[in-house]
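Quick heads-up: it's one chain on its own, the form predicted alone, in structure tokens.
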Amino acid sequence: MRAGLLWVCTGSINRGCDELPQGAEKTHIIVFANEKGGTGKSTTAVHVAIALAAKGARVACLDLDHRQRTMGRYLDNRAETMRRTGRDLVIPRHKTGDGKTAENFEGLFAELSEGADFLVIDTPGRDDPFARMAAVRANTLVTPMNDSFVDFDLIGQVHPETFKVTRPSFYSELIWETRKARAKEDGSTIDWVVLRNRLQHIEARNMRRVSEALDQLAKRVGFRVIPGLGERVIYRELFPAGLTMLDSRDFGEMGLAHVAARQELREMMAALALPEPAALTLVA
């Protein structure tokens, strides 16, 4: 077993893994991108990566935020927990870009894509040239946002009284151009997913207005809207140990609220509709 890498293929699952596609050209690229920080982007990216690995998929992760390095530190914390406790946790292989040269990005992209079914890329919460390079290569582009018009403003503008969408914002235009470039390059499409994080558990007027605005904008610029992870303290508490909501079986059940959080994760993974072998099922 290579350091920092567990493919989790045993028994009948191993036969499924053998049937998975090989080579960088077969890797499904999932890019988490949002030029606004504080949207739960890195936490969601890590949970998606671990969920895929727990199914038996071969997953690699690339953190392009060399300054904060939240994804990288999350997975480093996970490796340390594994060493400290002796628990056998799934840990995707992962690297962090230096944020300086295209050669570094290209090298890490090729290295991590090799032999991986999924490459999960976490980008900085700011405009970044390497984030744009990653976005144009995405098969699935995920833009997490908090459930507020402050975050909505990144992708669209609304009338201050009616809350009707008046026009797409600069980020929607950027993704539109990115998708056109991808289609021109190889004829493929980028599945753009806007993921609503930190949804409140009580229906509120603001929640309905944001939902209606997202539906309006989705029809204009062509993204899908799915629910993400709720506003729960547990997600922040899991970070120091590098754990996710899928690890409660190894570390003890965490209460009814955490069972609900695990269900949120399952629903999010289903809504992402990522390609995966039917033989590999999410650990219950």
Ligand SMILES: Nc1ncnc2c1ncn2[C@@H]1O[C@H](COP(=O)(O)OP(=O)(O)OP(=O)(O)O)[C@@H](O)[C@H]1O
Given for the second form:
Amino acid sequence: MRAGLLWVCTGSINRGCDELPQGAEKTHIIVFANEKGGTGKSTTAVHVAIALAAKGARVACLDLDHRQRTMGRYLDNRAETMRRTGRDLVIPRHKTGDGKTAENFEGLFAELSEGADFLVIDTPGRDDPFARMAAVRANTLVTPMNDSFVDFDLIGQVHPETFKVTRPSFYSELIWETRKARAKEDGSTIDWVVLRNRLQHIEARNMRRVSEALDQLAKRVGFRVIPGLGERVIYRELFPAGLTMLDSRDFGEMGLAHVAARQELREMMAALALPEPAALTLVA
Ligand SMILES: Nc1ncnc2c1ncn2[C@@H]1O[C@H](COP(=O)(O)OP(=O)(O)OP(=O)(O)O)[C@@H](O)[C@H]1O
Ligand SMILES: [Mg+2]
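Given the form predicted alone above, I would also like to look at the protein as it appears in the form predicted in complex with this ligand.
Let us now look at the entire complex, which starts with that chain.
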């Protein structure tokens, strides 16, 4: 897979193997990436960023999807809700990349890493050079996917009758090579986490099959599989006000479904197993 290594280590904008910018060593970089569109990267990224900030961590966000700007707009909407209602909400510092130059990416990466415990990076649902640059710097690389063999196809192929994994797909190979390059560069590992988004509450045969295929592939390719957010209409309705399930006090009475949603968010955060930020450890 030399092409994979070249992908990471050479080319004018693929400077992932250069010395990492100041600040990056202390900052835990969480990158949400999946070249498949619409798998829940932005929704999950915002929830993770707000959950960390609500715990008192210093969080910054970088949106690399300069066309959709879902993460940026989500956080802008949050700021607007604060202005409109006078509520005191935590809002991470955030910027959007221009998607044009490596200098822009490097500048924002350094600026946002500075003084942050966590930098949460959202990437577009397509092949993107800046998403690659972000991936090679990740400490935690989160790939959300839905319980569907259409989504699974990016990371692995299965036999049409037995649903057994036949081989990893190009995206797994890409991440594999990225991790190898990172290990060679500074000896560190990238914790690759496949996050199952939009989990259904009823046990379906398809869900079990995808789950089994994921477990097989996880061993082969070396990622962890964790549960993400459930399939809930509320996740689609929070965007205009920039709220998350953690702010449920701010959108009125909490029904049972909201309590369950907050619980699944807590479980997702625990499963991500992110480090305790230094500032919080000092206080504790
Ligand atoms: N857990 C969930 N329950 C219900 N709807 C969800 C959930 N997660 C995401 N969605 C919805 O699925 C759609 C895609 O989500 P999102 O924009 O977060 O994905 P994405 O991976 O960032 O997409 P893109 O690749 O286009 O950037 C949105 O309409 C979002 O509201
Ligand atoms: Mg998105």
